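Take a look at this one chain, the form predicted alone, written out in C-alpha coordinates.
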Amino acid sequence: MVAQPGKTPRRAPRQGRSKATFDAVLDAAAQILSHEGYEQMTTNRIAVRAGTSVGSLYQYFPNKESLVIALRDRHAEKMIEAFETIVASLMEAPLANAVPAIAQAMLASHNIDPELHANLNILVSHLGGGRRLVDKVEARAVVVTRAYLEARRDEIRPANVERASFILVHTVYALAQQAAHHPQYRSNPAFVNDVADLVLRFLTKDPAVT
(Lines of atoms letter the chains of each structure in order from A and count residues from 1; the text may use other names and numbers.)
(Lines give C-alpha, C1' and ligand atoms only; values in the text may rest on other atoms or scores of the structure.)
Protein backbone atom coordinates (compact mmCIF):
# COMPACT_ATOMS: atom_id res chain seq x y z
CA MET A 1 0.00 0.00 0.00
CA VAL A 2 1.31 3.42 -0.92
CA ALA A 3 1.17 6.11 1.73
CA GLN A 4 -1.42 8.77 1.15
CA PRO A 5 -0.23 12.29 0.29
CA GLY A 6 0.85 14.22 3.37
CA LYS A 7 1.50 11.11 5.43
CA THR A 8 5.15 10.75 4.57
CA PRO A 9 7.95 12.84 6.10
CA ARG A 10 9.65 15.52 4.12
CA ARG A 11 13.31 14.91 3.34
CA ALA A 12 15.41 14.60 6.48
CA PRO A 13 18.28 17.07 6.94
CA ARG A 14 21.74 15.56 6.83
CA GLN A 15 23.89 17.83 8.92
CA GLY A 16 24.26 20.40 11.62
CA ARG A 17 21.57 22.11 13.59
CA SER A 18 18.74 20.99 11.33
CA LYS A 19 19.59 17.33 11.84
CA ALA A 20 19.74 17.86 15.61
CA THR A 21 16.25 19.38 15.54
CA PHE A 22 14.93 16.60 13.33
CA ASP A 23 16.30 13.93 15.67
CA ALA A 24 15.01 15.73 18.77
CA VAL A 25 11.52 15.84 17.28
CA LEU A 26 11.60 12.11 16.55
CA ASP A 27 12.93 11.34 20.03
CA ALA A 28 10.14 13.37 21.61
CA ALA A 29 7.50 11.72 19.44
CA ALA A 30 8.83 8.27 20.34
CA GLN A 31 8.71 9.02 24.05
CA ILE A 32 5.14 10.29 23.97
CA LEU A 33 3.92 7.48 21.71
CA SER A 34 5.56 4.80 23.87
CA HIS A 35 4.38 6.06 27.26
CA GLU A 36 1.17 7.99 26.57
CA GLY A 37 -0.21 6.73 23.26
CA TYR A 38 -1.00 8.08 19.84
CA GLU A 39 -3.86 10.37 20.89
CA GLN A 40 -1.55 12.27 23.23
CA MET A 41 1.14 12.57 20.57
CA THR A 42 0.14 16.03 19.32
CA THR A 43 2.51 18.20 17.33
CA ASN A 44 2.36 20.89 20.02
CA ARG A 45 3.40 18.48 22.76
CA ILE A 46 6.13 17.01 20.60
CA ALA A 47 7.56 20.45 19.82
CA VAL A 48 7.59 21.44 23.49
CA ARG A 49 9.34 18.23 24.54
CA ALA A 50 11.83 18.55 21.69
CA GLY A 51 12.64 22.14 22.67
CA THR A 52 11.65 23.59 19.32
CA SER A 53 8.72 25.38 17.70
CA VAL A 54 5.76 23.83 15.92
CA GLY A 55 6.85 25.75 12.84
CA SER A 56 10.23 24.06 12.90
CA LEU A 57 8.55 20.68 13.33
CA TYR A 58 6.38 21.31 10.26
CA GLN A 59 9.46 21.98 8.17
CA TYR A 60 10.13 18.25 8.35
CA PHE A 61 6.78 16.64 9.15
CA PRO A 62 3.46 17.82 7.65
CA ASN A 63 1.48 16.09 10.43
CA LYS A 64 1.80 13.54 13.20
CA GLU A 65 1.00 10.69 10.83
CA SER A 66 4.20 11.45 8.95
CA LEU A 67 6.03 11.31 12.27
CA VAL A 68 4.78 7.75 12.78
CA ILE A 69 6.13 6.74 9.37
CA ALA A 70 9.50 8.32 10.16
CA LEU A 71 9.59 6.56 13.53
CA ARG A 72 8.83 3.26 11.82
CA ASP A 73 11.71 3.72 9.41
CA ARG A 74 14.15 4.74 12.13
CA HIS A 75 13.15 1.91 14.43
CA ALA A 76 13.38 -0.60 11.59
CA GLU A 77 16.88 0.60 10.79
CA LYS A 78 17.92 0.12 14.43
CA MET A 79 16.57 -3.44 14.40
CA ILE A 80 18.23 -4.23 11.08
CA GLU A 81 21.55 -2.71 12.13
CA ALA A 82 21.62 -4.69 15.38
CA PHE A 83 20.85 -7.94 13.55
CA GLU A 84 23.32 -7.34 10.70
CA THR A 85 26.13 -6.52 13.13
CA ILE A 86 25.69 -9.83 14.92
CA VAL A 87 25.42 -11.89 11.72
CA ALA A 88 28.51 -10.18 10.25
CA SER A 89 30.49 -11.30 13.30
CA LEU A 90 29.32 -14.90 12.75
CA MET A 91 30.09 -15.37 9.06
CA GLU A 92 33.05 -17.61 9.81
CA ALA A 93 31.47 -19.37 12.80
CA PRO A 94 30.43 -23.03 12.55
CA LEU A 95 26.77 -23.77 12.00
CA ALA A 96 26.14 -25.15 15.49
CA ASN A 97 27.36 -21.89 17.04
CA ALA A 98 26.10 -19.36 14.50
CA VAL A 99 22.52 -20.55 13.97
CA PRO A 100 21.45 -20.27 17.64
CA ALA A 101 23.15 -16.87 17.81
CA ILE A 102 21.31 -15.71 14.69
CA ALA A 103 17.99 -16.86 16.13
CA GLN A 104 18.78 -15.10 19.40
CA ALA A 105 19.65 -11.93 17.47
CA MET A 106 16.28 -11.99 15.73
CA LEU A 107 14.49 -12.33 19.05
CA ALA A 108 16.63 -9.63 20.65
CA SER A 109 15.82 -7.16 17.87
CA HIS A 110 12.19 -7.24 19.01
CA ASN A 111 13.24 -6.12 22.48
CA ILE A 112 14.65 -2.83 21.23
CA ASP A 113 12.18 -0.35 22.74
CA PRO A 114 9.33 -2.91 22.80
CA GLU A 115 6.60 -0.39 23.70
CA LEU A 116 7.44 1.75 20.68
CA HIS A 117 7.71 -1.36 18.53
CA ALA A 118 4.23 -2.56 19.47
CA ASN A 119 2.63 0.85 18.91
CA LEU A 120 4.28 1.34 15.54
CA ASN A 121 3.25 -2.06 14.27
CA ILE A 122 -0.38 -1.29 14.99
CA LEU A 123 -0.38 2.30 13.79
CA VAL A 124 1.43 2.03 10.47
CA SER A 125 -1.10 -0.33 8.91
CA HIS A 126 -4.01 1.84 10.09
CA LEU A 127 -2.45 5.03 8.76
CA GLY A 128 -1.84 3.69 5.28
CA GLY A 129 1.89 4.20 5.56
CA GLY A 130 2.89 1.16 3.56
CA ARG A 131 4.39 -2.01 4.93
CA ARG A 132 4.31 -2.81 8.61
CA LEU A 133 7.43 -2.28 10.65
CA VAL A 134 8.20 -6.00 10.85
CA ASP A 135 7.82 -6.42 7.09
CA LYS A 136 10.78 -4.15 6.47
CA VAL A 137 12.88 -5.89 9.10
CA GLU A 138 11.97 -9.41 8.02
CA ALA A 139 12.71 -8.71 4.36
CA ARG A 140 16.23 -7.55 5.20
CA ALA A 141 16.75 -10.38 7.71
CA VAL A 142 15.96 -12.93 4.99
CA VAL A 143 18.68 -11.43 2.78
CA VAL A 144 21.27 -11.43 5.57
CA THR A 145 20.39 -14.94 6.74
CA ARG A 146 20.54 -16.28 3.20
CA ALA A 147 24.06 -14.88 2.78
CA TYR A 148 25.21 -16.89 5.79
CA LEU A 149 23.41 -20.08 4.73
CA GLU A 150 24.73 -19.84 1.17
CA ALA A 151 28.24 -20.08 2.59
CA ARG A 152 27.17 -23.20 4.51
CA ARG A 153 25.15 -24.82 1.74
CA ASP A 154 26.96 -28.16 2.07
CA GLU A 155 26.31 -28.30 5.81
CA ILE A 156 22.55 -27.71 5.90
CA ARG A 157 19.69 -30.09 5.19
CA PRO A 158 17.35 -27.89 3.08
CA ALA A 159 18.33 -27.88 -0.59
CA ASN A 160 16.62 -24.56 -1.30
CA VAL A 161 18.54 -21.92 0.65
CA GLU A 162 16.21 -19.09 -0.31
CA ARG A 163 13.18 -20.97 0.99
CA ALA A 164 15.03 -22.10 4.11
CA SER A 165 15.99 -18.50 4.90
CA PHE A 166 12.39 -17.37 4.43
CA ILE A 167 11.06 -20.12 6.71
CA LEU A 168 13.69 -19.51 9.36
CA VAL A 169 13.23 -15.74 9.57
CA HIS A 170 9.46 -15.67 9.45
CA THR A 171 9.12 -18.50 11.98
CA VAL A 172 11.41 -16.83 14.49
CA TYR A 173 9.84 -13.41 14.05
CA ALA A 174 6.34 -14.86 14.42
CA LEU A 175 7.43 -16.39 17.72
CA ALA A 176 9.04 -13.12 18.77
CA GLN A 177 5.82 -11.23 18.04
CA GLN A 178 3.82 -13.65 20.15
CA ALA A 179 6.37 -13.64 22.97
CA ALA A 180 6.00 -9.86 23.20
CA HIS A 181 2.45 -10.43 24.51
CA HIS A 182 3.46 -13.07 27.06
CA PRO A 183 5.72 -11.81 29.88
CA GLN A 184 6.77 -15.34 30.81
CA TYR A 185 8.49 -15.70 27.43
CA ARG A 186 9.80 -12.20 26.68
CA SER A 187 13.59 -12.21 27.25
CA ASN A 188 13.30 -15.67 28.82
CA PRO A 189 16.61 -17.56 28.26
CA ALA A 190 14.83 -20.92 28.14
CA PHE A 191 12.45 -19.66 25.45
CA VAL A 192 15.36 -18.26 23.44
CA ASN A 193 17.22 -21.57 23.70
CA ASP A 194 14.16 -23.54 22.60
CA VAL A 195 13.71 -21.32 19.53
CA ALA A 196 17.40 -21.65 18.68
CA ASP A 197 17.16 -25.43 19.01
CA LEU A 198 14.10 -25.47 16.74
CA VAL A 199 16.00 -23.56 14.05
CA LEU A 200 19.11 -25.69 14.33
CA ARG A 201 17.13 -28.91 14.02
CA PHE A 202 15.39 -27.55 10.92
CA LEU A 203 18.70 -26.71 9.25
CA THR A 204 21.07 -29.49 10.23
CA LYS A 205 21.51 -32.71 8.36
CA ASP A 206 21.93 -34.69 11.54
CA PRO A 207 18.68 -34.46 13.61
CA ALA A 208 20.66 -35.46 16.69
CA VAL A 209 22.62 -32.18 16.63
CA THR A 210 21.68 -29.91 19.56
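Could I see the form predicted in complex with the DNA next, after the form predicted alone?
Coming up is the bare chain, nothing alongside it.
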Protein backbone atom coordinates (compact mmCIF):
# COMPACT_ATOMS: atom_id res chain seq x y z
CA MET A 1 0.00 0.00 0.00
CA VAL A 2 1.88 3.01 -1.28
CA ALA A 3 0.75 6.32 0.13
CA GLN A 4 -0.58 8.49 -2.68
CA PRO A 5 1.18 11.77 -2.21
CA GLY A 6 -1.00 14.67 -1.29
CA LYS A 7 -4.25 13.32 0.02
CA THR A 8 -3.49 10.73 2.65
CA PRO A 9 -1.72 11.04 5.96
CA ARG A 10 2.01 10.64 5.59
CA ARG A 11 1.79 7.55 7.73
CA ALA A 12 -0.62 6.06 10.17
CA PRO A 13 1.43 5.97 13.33
CA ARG A 14 0.54 2.99 15.45
CA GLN A 15 2.40 3.45 18.63
CA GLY A 16 3.49 5.67 21.46
CA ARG A 17 4.17 9.34 21.22
CA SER A 18 3.55 9.45 17.49
CA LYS A 19 0.03 8.07 17.80
CA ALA A 20 -0.64 10.45 20.66
CA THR A 21 0.40 13.50 18.66
CA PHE A 22 -1.50 12.31 15.60
CA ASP A 23 -4.66 11.95 17.65
CA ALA A 24 -4.13 15.18 19.52
CA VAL A 25 -3.96 17.00 16.22
CA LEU A 26 -7.11 15.36 14.97
CA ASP A 27 -8.90 16.08 18.23
CA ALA A 28 -7.85 19.70 18.17
CA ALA A 29 -9.00 20.05 14.59
CA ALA A 30 -12.34 18.44 15.42
CA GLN A 31 -12.83 20.75 18.36
CA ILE A 32 -12.08 23.92 16.46
CA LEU A 33 -14.10 22.87 13.45
CA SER A 34 -17.18 22.09 15.46
CA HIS A 35 -17.06 25.00 17.86
CA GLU A 36 -15.67 27.78 15.74
CA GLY A 37 -16.15 26.80 12.13
CA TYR A 38 -13.90 26.18 9.19
CA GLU A 39 -12.65 29.73 8.83
CA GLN A 40 -11.08 29.51 12.27
CA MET A 41 -9.50 26.14 11.67
CA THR A 42 -5.97 27.23 10.72
CA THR A 43 -3.07 24.85 10.91
CA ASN A 44 -1.33 27.01 13.46
CA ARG A 45 -4.30 27.14 15.78
CA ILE A 46 -4.73 23.41 15.45
CA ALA A 47 -1.12 22.83 16.42
CA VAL A 48 -1.33 25.13 19.43
CA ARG A 49 -4.56 23.56 20.61
CA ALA A 50 -3.00 20.14 20.16
CA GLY A 51 -0.03 21.17 22.21
CA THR A 52 2.47 20.82 19.37
CA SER A 53 3.92 22.96 16.64
CA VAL A 54 2.95 23.43 13.02
CA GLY A 55 6.09 21.66 12.06
CA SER A 56 5.00 18.52 13.86
CA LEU A 57 1.56 18.73 12.35
CA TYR A 58 3.12 18.63 8.92
CA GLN A 59 5.07 15.58 9.95
CA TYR A 60 1.83 13.68 10.02
CA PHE A 61 -0.24 15.41 7.38
CA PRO A 62 1.23 16.53 4.08
CA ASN A 63 -1.29 19.35 3.86
CA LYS A 64 -4.44 20.71 5.36
CA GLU A 65 -6.72 18.83 3.06
CA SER A 66 -5.35 15.49 4.13
CA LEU A 67 -6.07 16.47 7.69
CA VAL A 68 -9.68 17.22 6.94
CA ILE A 69 -10.01 13.92 5.13
CA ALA A 70 -8.48 12.04 8.04
CA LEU A 71 -10.94 13.82 10.28
CA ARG A 72 -13.83 12.77 8.13
CA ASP A 73 -12.65 9.21 7.96
CA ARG A 74 -12.13 8.90 11.68
CA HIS A 75 -15.55 10.34 12.37
CA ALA A 76 -17.20 8.14 9.78
CA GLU A 77 -15.46 5.08 11.16
CA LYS A 78 -16.76 5.83 14.62
CA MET A 79 -20.34 6.23 13.46
CA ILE A 80 -20.30 3.21 11.19
CA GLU A 81 -18.85 1.04 13.88
CA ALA A 82 -21.48 2.10 16.36
CA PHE A 83 -24.27 1.54 13.90
CA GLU A 84 -23.05 -1.84 12.70
CA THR A 85 -22.59 -3.10 16.23
CA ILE A 86 -26.18 -2.25 17.11
CA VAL A 87 -27.62 -3.75 13.96
CA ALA A 88 -25.54 -6.90 14.36
CA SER A 89 -26.87 -7.38 17.85
CA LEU A 90 -30.42 -7.01 16.56
CA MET A 91 -30.08 -9.19 13.48
CA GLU A 92 -32.35 -11.82 14.96
CA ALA A 93 -34.82 -9.50 16.65
CA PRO A 94 -38.25 -8.96 15.10
CA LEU A 95 -39.03 -5.69 13.33
CA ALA A 96 -41.12 -4.26 16.11
CA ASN A 97 -38.20 -4.49 18.49
CA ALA A 98 -35.31 -3.87 16.16
CA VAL A 99 -36.57 -0.70 14.51
CA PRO A 100 -37.04 1.42 17.64
CA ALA A 101 -33.71 0.22 18.96
CA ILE A 102 -31.90 1.20 15.77
CA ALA A 103 -33.65 4.53 15.58
CA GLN A 104 -32.71 5.19 19.16
CA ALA A 105 -29.10 4.26 18.43
CA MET A 106 -28.87 6.56 15.47
CA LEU A 107 -30.39 9.44 17.37
CA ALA A 108 -27.93 8.83 20.20
CA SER A 109 -24.95 8.69 17.85
CA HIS A 110 -25.79 12.17 16.59
CA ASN A 111 -25.71 13.71 19.97
CA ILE A 112 -21.98 13.07 20.14
CA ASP A 113 -20.81 15.91 17.98
CA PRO A 114 -23.52 17.24 15.72
CA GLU A 115 -21.67 20.40 14.83
CA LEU A 116 -18.60 18.54 13.76
CA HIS A 117 -20.78 16.24 11.80
CA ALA A 118 -22.60 19.03 10.05
CA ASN A 119 -19.42 20.89 9.22
CA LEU A 120 -17.64 17.84 7.93
CA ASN A 121 -20.57 17.04 5.74
CA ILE A 122 -20.18 19.89 3.33
CA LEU A 123 -16.56 20.64 3.71
CA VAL A 124 -15.34 17.50 2.20
CA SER A 125 -17.62 17.68 -0.78
CA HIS A 126 -15.26 20.00 -2.58
CA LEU A 127 -12.15 18.79 -0.85
CA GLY A 128 -11.58 15.11 -0.50
CA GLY A 129 -12.18 13.80 -3.95
CA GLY A 130 -15.84 14.72 -3.83
CA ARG A 131 -16.85 12.12 -1.33
CA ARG A 132 -18.84 13.62 1.48
CA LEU A 133 -19.18 12.26 4.97
CA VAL A 134 -22.82 11.34 4.42
CA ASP A 135 -21.84 9.33 1.43
CA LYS A 136 -19.49 7.25 3.47
CA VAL A 137 -21.54 6.73 6.61
CA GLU A 138 -24.92 6.47 5.02
CA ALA A 139 -23.83 4.32 2.15
CA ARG A 140 -22.54 1.84 4.67
CA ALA A 141 -25.71 2.13 6.75
CA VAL A 142 -27.79 1.51 3.67
CA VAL A 143 -25.86 -1.69 3.02
CA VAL A 144 -26.31 -2.96 6.54
CA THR A 145 -29.97 -2.00 6.61
CA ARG A 146 -30.61 -3.60 3.30
CA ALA A 147 -29.06 -6.84 4.48
CA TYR A 148 -31.34 -6.81 7.48
CA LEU A 149 -34.42 -6.12 5.40
CA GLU A 150 -33.53 -8.69 2.77
CA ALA A 151 -33.52 -11.27 5.54
CA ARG A 152 -37.08 -10.24 6.36
CA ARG A 153 -38.24 -9.71 2.84
CA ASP A 154 -41.57 -11.48 3.30
CA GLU A 155 -42.42 -9.81 6.56
CA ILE A 156 -42.23 -6.38 4.97
CA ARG A 157 -44.42 -4.43 2.63
CA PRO A 158 -42.06 -2.57 0.24
CA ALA A 159 -41.15 -4.50 -2.85
CA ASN A 160 -37.98 -2.59 -3.64
CA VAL A 161 -35.81 -3.26 -0.63
CA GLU A 162 -32.89 -1.21 -1.86
CA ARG A 163 -34.97 1.92 -2.27
CA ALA A 164 -36.69 1.33 1.04
CA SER A 165 -33.33 1.05 2.79
CA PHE A 166 -32.14 4.23 1.20
CA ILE A 167 -35.26 6.07 2.27
CA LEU A 168 -35.29 4.81 5.81
CA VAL A 169 -31.63 5.36 6.49
CA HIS A 170 -31.70 8.91 5.24
CA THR A 171 -34.92 9.64 7.04
CA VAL A 172 -33.69 8.50 10.40
CA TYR A 173 -30.33 10.07 9.82
CA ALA A 174 -31.82 13.43 8.99
CA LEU A 175 -34.20 13.35 11.91
CA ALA A 176 -31.36 12.47 14.22
CA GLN A 177 -29.43 15.43 13.00
CA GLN A 178 -32.35 17.80 13.31
CA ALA A 179 -33.17 16.54 16.78
CA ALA A 180 -29.63 17.32 17.80
CA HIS A 181 -30.33 20.94 16.92
CA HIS A 182 -33.71 21.21 18.59
CA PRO A 183 -33.62 21.04 22.39
CA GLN A 184 -37.25 20.08 22.66
CA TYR A 185 -36.69 16.89 20.69
CA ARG A 186 -33.19 16.00 21.81
CA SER A 187 -33.39 12.92 24.04
CA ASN A 188 -37.17 13.04 23.91
CA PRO A 189 -38.73 9.52 24.14
CA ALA A 190 -41.92 10.61 22.40
CA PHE A 191 -39.84 11.79 19.49
CA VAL A 192 -37.98 8.50 19.29
CA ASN A 193 -41.32 6.79 19.38
CA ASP A 194 -42.67 8.77 16.49
CA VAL A 195 -39.58 8.06 14.44
CA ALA A 196 -39.93 4.34 15.11
CA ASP A 197 -43.60 4.58 14.14
CA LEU A 198 -42.73 6.33 10.93
CA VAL A 199 -40.36 3.56 9.98
CA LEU A 200 -42.51 0.67 11.14
CA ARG A 201 -45.65 1.89 9.42
CA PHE A 202 -43.70 2.18 6.22
CA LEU A 203 -42.30 -1.29 6.54
CA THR A 204 -45.11 -3.41 7.91
CA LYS A 205 -47.90 -4.89 5.87
CA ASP A 206 -50.59 -4.40 8.41
CA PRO A 207 -49.71 -1.58 10.72
CA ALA A 208 -51.98 -2.19 13.63
CA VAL A 209 -49.28 -0.88 15.88
CA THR A 210 -49.44 1.30 19.02
